[in-house]
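This document starts with one chain, in the form predicted alone, laid out as structure tokens.
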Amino acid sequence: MGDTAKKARHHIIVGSGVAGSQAAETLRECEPDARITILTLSSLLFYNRYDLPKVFRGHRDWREYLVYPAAYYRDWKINVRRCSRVAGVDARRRVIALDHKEEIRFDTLLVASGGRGYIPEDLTDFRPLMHGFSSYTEAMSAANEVPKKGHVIMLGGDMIGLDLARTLIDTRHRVTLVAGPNTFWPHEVDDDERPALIAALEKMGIEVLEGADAGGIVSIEEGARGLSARRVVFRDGTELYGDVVMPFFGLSPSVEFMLGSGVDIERGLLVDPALRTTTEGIYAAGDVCQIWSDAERRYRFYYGWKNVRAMGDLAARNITGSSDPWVPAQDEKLHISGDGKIQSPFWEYA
């Protein structure tokens, strides 16, 4: 090989979601020779999981969800490690430890793990008798324990739980709502606002408990024979009974992993505007990453399909000798519409 000869870099992309998908097709298309890896926890290639909703519809194949066929990632020369569950990052060597010990080395790292649903620390004693609806495993173990015409009782009632609940009321499901603060997570919502839009989520069909926030919960039980599978106390001596407690209270960043990398961390790992961190070579998108603000002078989070989905490509511009700043890609106002119905960017989606 001659001297003029040059290695093709290595870009590793922790995260198989729609950030870290978007960013392999981007670091493709500017880096044709490059080696792209991305390491996932899931067994399954990257699926839409805003879609999840429709296995209350009857639409149980995992196939059915899939963005890309497994050809594609042959195509565009993506090596997409599933199941690889990543211990740890030493930014000094440039070395991923996955969690059976293997290390991989990188050039530059896109932090992409995105957030695992949050459940507040009074109410974690409890999670196993609750479901979760971060995945198509989760998904599915909910709809399989509601029956026909059940009762789902929703705890907090973020965006994407509020979401699940639009369906599940159009199935003819029944849905409780335990109202508090994390109700509308991430929009910010003020107090006078507040009043109107609960009324929407009650002309949508769903049965509010305002003031039931997860501070007034007790316990969640099983039921008991021949009653709803599930039982929540209440502080106040009430109970509500019904086939399945769901918590939507927000996102926790997945960023375990990167303790001890040297990358500073907050809620998120902390991004410039080109979302570059602390720590040369590494970069990071999608909810995992708090991006500076110029005008507001501090860090924050930018949700929702559309900004999730630029984040990634923004990320592999940059990775690849661009310097772009983040500009985001979808307002974050919730309001209502003429006809009473709530409309929020983060239900608008591809």
Given for the second form:
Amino acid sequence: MGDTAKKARHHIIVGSGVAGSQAAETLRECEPDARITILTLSSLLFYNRYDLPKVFRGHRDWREYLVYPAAYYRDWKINVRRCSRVAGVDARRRVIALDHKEEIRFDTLLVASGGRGYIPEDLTDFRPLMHGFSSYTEAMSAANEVPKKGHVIMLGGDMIGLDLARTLIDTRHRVTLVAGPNTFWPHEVDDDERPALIAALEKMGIEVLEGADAGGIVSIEEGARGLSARRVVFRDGTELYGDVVMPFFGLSPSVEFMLGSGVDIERGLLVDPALRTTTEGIYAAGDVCQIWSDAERRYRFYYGWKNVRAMGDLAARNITGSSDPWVPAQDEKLHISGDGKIQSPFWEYA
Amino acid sequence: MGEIKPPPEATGAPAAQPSEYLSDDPRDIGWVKQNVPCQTACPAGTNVPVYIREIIERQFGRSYETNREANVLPGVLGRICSRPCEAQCRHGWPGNGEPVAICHLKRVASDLKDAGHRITERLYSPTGKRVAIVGAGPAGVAAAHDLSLLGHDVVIFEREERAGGMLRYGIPEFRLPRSTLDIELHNALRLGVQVRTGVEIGNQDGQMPMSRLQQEFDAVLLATGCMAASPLPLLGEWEKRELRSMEGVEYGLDFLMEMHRGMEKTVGKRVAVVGAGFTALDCARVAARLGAQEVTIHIRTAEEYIPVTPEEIFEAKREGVRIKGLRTPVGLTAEGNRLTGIDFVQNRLGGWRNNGRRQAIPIEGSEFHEPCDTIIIAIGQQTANDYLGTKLELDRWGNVRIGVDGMTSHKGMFAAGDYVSGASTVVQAVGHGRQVAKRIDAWLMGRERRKQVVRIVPVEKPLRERAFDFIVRQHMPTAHMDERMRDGKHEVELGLDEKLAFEEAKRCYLCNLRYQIDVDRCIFCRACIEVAPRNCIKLVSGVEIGEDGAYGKLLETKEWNQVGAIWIDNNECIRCGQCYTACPVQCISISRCELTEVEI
Ligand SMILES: Cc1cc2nc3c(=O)[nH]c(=O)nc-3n(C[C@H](O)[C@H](O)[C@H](O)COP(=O)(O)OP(=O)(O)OC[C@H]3O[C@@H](n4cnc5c(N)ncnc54)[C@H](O)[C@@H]3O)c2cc1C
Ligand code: SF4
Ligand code: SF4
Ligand code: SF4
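Compare with the form predicted alone: the form predicted in complex with the partner chain:
Now the complete complex, all chains and molecules, led by this one.
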């Protein structure tokens, strides 16, 4: 082994989403000799999750979703280890432990593990009867269950769900939204803005039911034979029948493997404006981190494709010597355009 | 660190003893303490692997009695224990998965034992000595039980109408059904303990002065817990204001105690609970049951540091309770005398405090407001000493100081439980109560009457299968949300049934099994090393001997000419039995080592 190889640092990135993949690219640009490893739970290489609604338009081949061909990773010398679940991080020894008991040493670690669909604790018992939408596999599984012109019951209705709803309506499916406090997440919507936004959803063709008006959901059940596959029952006796029930309550950061690592966590990993966690050599970017905002005097999340990509880029630059602060890359306001349609910066991606 | 000896001399106890024997060799006692981490972590010293093994054998009654030897409230602690043992369980060590559900299995022993189950007690003849105990919480009850078995006449003085302390007046029924509590308290106290409830020790009218107890009894044990709710420190104009008289302000401990004394309690629509311990969680869950529409627990640090079990946090969230972190209340807002909200300051996480808790550091200029109708203040409890009528030496936290003999600065006056440690846990109170009972007995009798030894029992074959190592932790079934909310008392956790219990019990490694290689018979074929699931069998040149005589670090070697022995590292060993089965010359032996007590 030559001298350069000996000195080359090993940067590990957990997560192959927008933040992680962008970080790998910037790291390679800034540090040509470094060893770069991406660990990801996904069985696919980096793919465009924002494009997933297309499965309902008949785009079923996973290759269509890949952002880069496999050769890209070879050319850029980025080692991607798929189907790898990180079990824990030992910050002191600078070692990451994988679920299958392997340990890997790192010089710097970037946690970009994103978030997974949050399911309110009172609905977790019904998880097996719901269809998630946070990966290609989940999207395919939902698409396979919904017949042509089928009926999707959407719970919560965050912006990821409402984006899917746009496609579903366009492809002549029926969508019933059970709205609640997480509707429009991650946008914070005031009580006085909400009626107009709900009306805009109805104008789009979505049937909206305020969950609280019906006393909240008491159960989700499998439909009897010959009926719709799912039944949602509300406390006041209201029932909804549909082909699938899809929860869209926003994301909850994937931090469980960081518990006990010594890195500070509130809901996400707490980072300073330079995306450094409280442990030296460990950074975080994307949906998993809560960034200190000097202006707002609090830790907060920033969502959206542009933000997440900019975070990946910034973290990589700071890992390789800069110490630039985070500047949000996109606007946050939800609004209704002149033609009465909802417009969200969260829906904008390249 | 003591001397370093080369094996095989260091093998200490013979590799294979033909039959059971008792050992008071400090190396054997040290071995158990080091190798059975759950038992060592349990403040009451519960013999966990033995009671779990008895569950596998479906000897539920015997399992319950094994528990009872260390703790007289297995059914209670099987529900609400803070589980320090699980935090140390070998199954939860890195790479081994999740800890064994030790606590849920304790409840199994209690739930599944026969209805007419026979209790065993080791009873001593009467000593003629009289002991007064103040406070019938878990510390007082555990001490009373042990002292009465040891032959002393015990009277408990309790100011509430019923015994149980925080078990009855703090912990809500949906976590601890009173029927379970009543049976176990009755069993603990039925051997002649007199319980005088409704008697408050103190200096006021209608109270019984402490001096009378000192005159009438040979020893007095103070086990009065932490009964005073800590005040909420606010800033500015709120710093000196009396909050109790405000409409919408409750102190968590008083709120629960009043409810459990039978008072009708109500809360507003929006409830804010401030605090991060058992009391805060319980108040929030009670508020949800009393019909609050929005219940939020506000904590200074983060959810990760709330010292209650993750399951409990999860259940609270299922019931609609929200947790918001990194905030400290600095003031309130009110309309007239009615609370309308709380002013907070945003925090960041700081270092660690001496008590092992995380520090929160307020960020200047980050104040914000949240509206609410009720605030429940549950930031801690303190001890009250004014009832004593005499001054005892205190430590710097204001808790009473006791010596190694359990005695306060006042001769013949002992103390135990939360009253000594500050707000802690039930199992700590039970463990401490027993420990101090032993000290009181030694003081009254002028000598120790029992000592600790290790019972070493040869075991014929591995009691586990490798497949057991892949069983995942079994989940506790819980009551449906509608049932929970319909009647605020409905127990949330339903208990493991026999099938789940059996699966869970199989997960336990039975760490009290000691695997040893008889070096004289070993042919160094390495068959055991080949089948070992981990780096548990080592080639060593020697082993360090600790000051207490227990084996310390193994001095590993890869050089064959330096190999003094092939050695099982019991710290790494997960008692899978693979090596035992593989050894062609049967030179691996298994023995069960358990701590027990014998008369001196
Ligand atoms: C709401 C709540 C929930 C909790 N949940 C848990 C849990 O889930 N798990 C856990 O491990 N721990 C829990 N704890 C902590 C646990 O209850 C205590 O650590 C434990 O009860 C302490 O036992 P003790 O015997 O020392 O004192 P206590 O249980 O407080 O008993 C003290 C007794 O002394 C009596 N007394 C006080 N002064 C006098 C006097 N002057 N004269 C006569 N009698 C007097 C009191 O009435 C009381 O009965 C909880 C505590 C609270 C408040
Ligand atoms: S595996 Fe069993 S004996 Fe070992 S620490 Fe855990 S509960 Fe105790
Ligand atoms: S029983 Fe033997 S093979 Fe199994 S873990 Fe222990 S030493 Fe290793
Ligand atoms: S299998 Fe038995 S004989 Fe062979 S090395 Fe192991 S202990 Fe020695």
